[in-house]
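As structure tokens, one chain now follows by itself in the form predicted on its own.
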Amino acid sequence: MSVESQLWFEEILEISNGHTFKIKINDVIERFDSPFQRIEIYDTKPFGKMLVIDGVIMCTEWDEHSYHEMIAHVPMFTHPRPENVLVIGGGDGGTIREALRHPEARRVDICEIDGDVVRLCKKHLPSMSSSFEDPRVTLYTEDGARFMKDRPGTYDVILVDSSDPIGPAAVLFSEEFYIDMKNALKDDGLIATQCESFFYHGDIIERITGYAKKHFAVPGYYYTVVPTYPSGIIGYCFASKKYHPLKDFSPERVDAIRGRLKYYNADLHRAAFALPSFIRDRIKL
């Protein structure tokens, strides 16, 4: 929720331990209620512009690179030729921006259920949303789960840049959705999906990585550091039909775009799969 009279934004976390996150804001740039959710964009004092959906921080200009670079480059540098890419969610444009840095990417489809997120991010967050103008990108404003059912064997890489498993994003955390992603991939395809913080959401991570172990040859879980997210940590479920994120990783390919990146590098790619004992022992990957 926001306290406009004092020009503060306060995110009330879903955990029940009395923890909130409060940010000084300069202005409320936009507030819009779409058919799906409330979309807000703030100008903040410490983090630049900030996108908020249903009271939850999606990204800020200050640290979005550490999230978007890791969701995209870990899987795309694992696959030897990621020509056909699908992004589910990701209406701010940051994930497709990173996918487009790969010279192998010939086609990047993005399926975002809420077109108003795209519209407002194009208006206010051009550092991410300018990627929509690339001729390789096709935007679909429809349900991602239904979208994939109609496209079997189509994609090399699928990236799910979703919000938390509530509201319209809840279906993206179901076993059926992971089966649909597997079917939409080519025979050697792979995925990476937003999969919460291991400090707060071990039950969700255990369930999702369970789907990956059940339905994919190579399951995995890795993480990144994002200061404006709960606990400062957020992870991704990795699942592949063939390629291993460490054994099949080609670090020499990173050199082609290394100077354009702020967070990701070859060392972080490898290190991101090294998990704390408490979550490693729980998910058994």
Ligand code: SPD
Contents of the next structure:
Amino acid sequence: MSVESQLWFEEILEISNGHTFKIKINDVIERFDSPFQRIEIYDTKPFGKMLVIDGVIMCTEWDEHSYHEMIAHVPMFTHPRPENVLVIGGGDGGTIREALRHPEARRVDICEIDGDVVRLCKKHLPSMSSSFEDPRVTLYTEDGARFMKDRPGTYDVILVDSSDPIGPAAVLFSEEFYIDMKNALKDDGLIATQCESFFYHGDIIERITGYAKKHFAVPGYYYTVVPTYPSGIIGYCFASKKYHPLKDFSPERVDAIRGRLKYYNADLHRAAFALPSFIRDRIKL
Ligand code: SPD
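Would you generate the structure of this protein in the form predicted in complex with the ligand, following the form predicted on its own above?
Everything in the complex follows now, all chains and molecules, and the chain you saw is the first one.
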């Protein structure tokens, strides 16, 4: 079969600076224009089902675990008692799935602006979205930035599982949002936020870690490997009022859930904060 007669999804990103990423697909399962964005779900040949928003790959069944495990477990194993957790974005359910693995988590609120993302992921991506059925979860379908302003001193951990800083997610990359997160945390709370690739987004990472340095006692940046994201990696901004991600990390708690994780382990938790010189020297944490 020639390449031309096959179906392909092609991710064309401005930031990729002249190259694209193409994935062979079996079928387009959903294509839906919500009031906020275009939501697509594909059945791909190599990576199982794949969620795409406004042309950008959000996750595939094949490699979503490394992204979702690292956004959740690094902060959740740093905080000694992560009982009240808030996820902003994350409508596919992968991040709440990981937060719920922690026996300490008594309440997991998720605020996703686009209810259609949740609806379509519930229909087609149950390995992530079945976590919405857990009784500890409350779903709010509203603007995350506004949601947080009304809840001062409420959360131990906030996880921001956003798309890129364009469209509805742009506000989640503003200084005001970092100040609001600080206010929505308890006195010893901490956050982790999706913060792009150091190969393509040094400017965003420098700006966001700048907010973390300015407003939190313990700023940090760590990363993971996700083959279907641009450059194959993605990082997270870590910011904490009290606990340090390496000095206060509790590796003994990892044993309780280790058998259910594919990517995260205690060694990777520590290693994820070791950065290449070009970004370490730029963000100076
Ligand atoms: N460049 C794409 C970054 C997307 C990060 N969030 C994806 C949502 C997965 N739950």
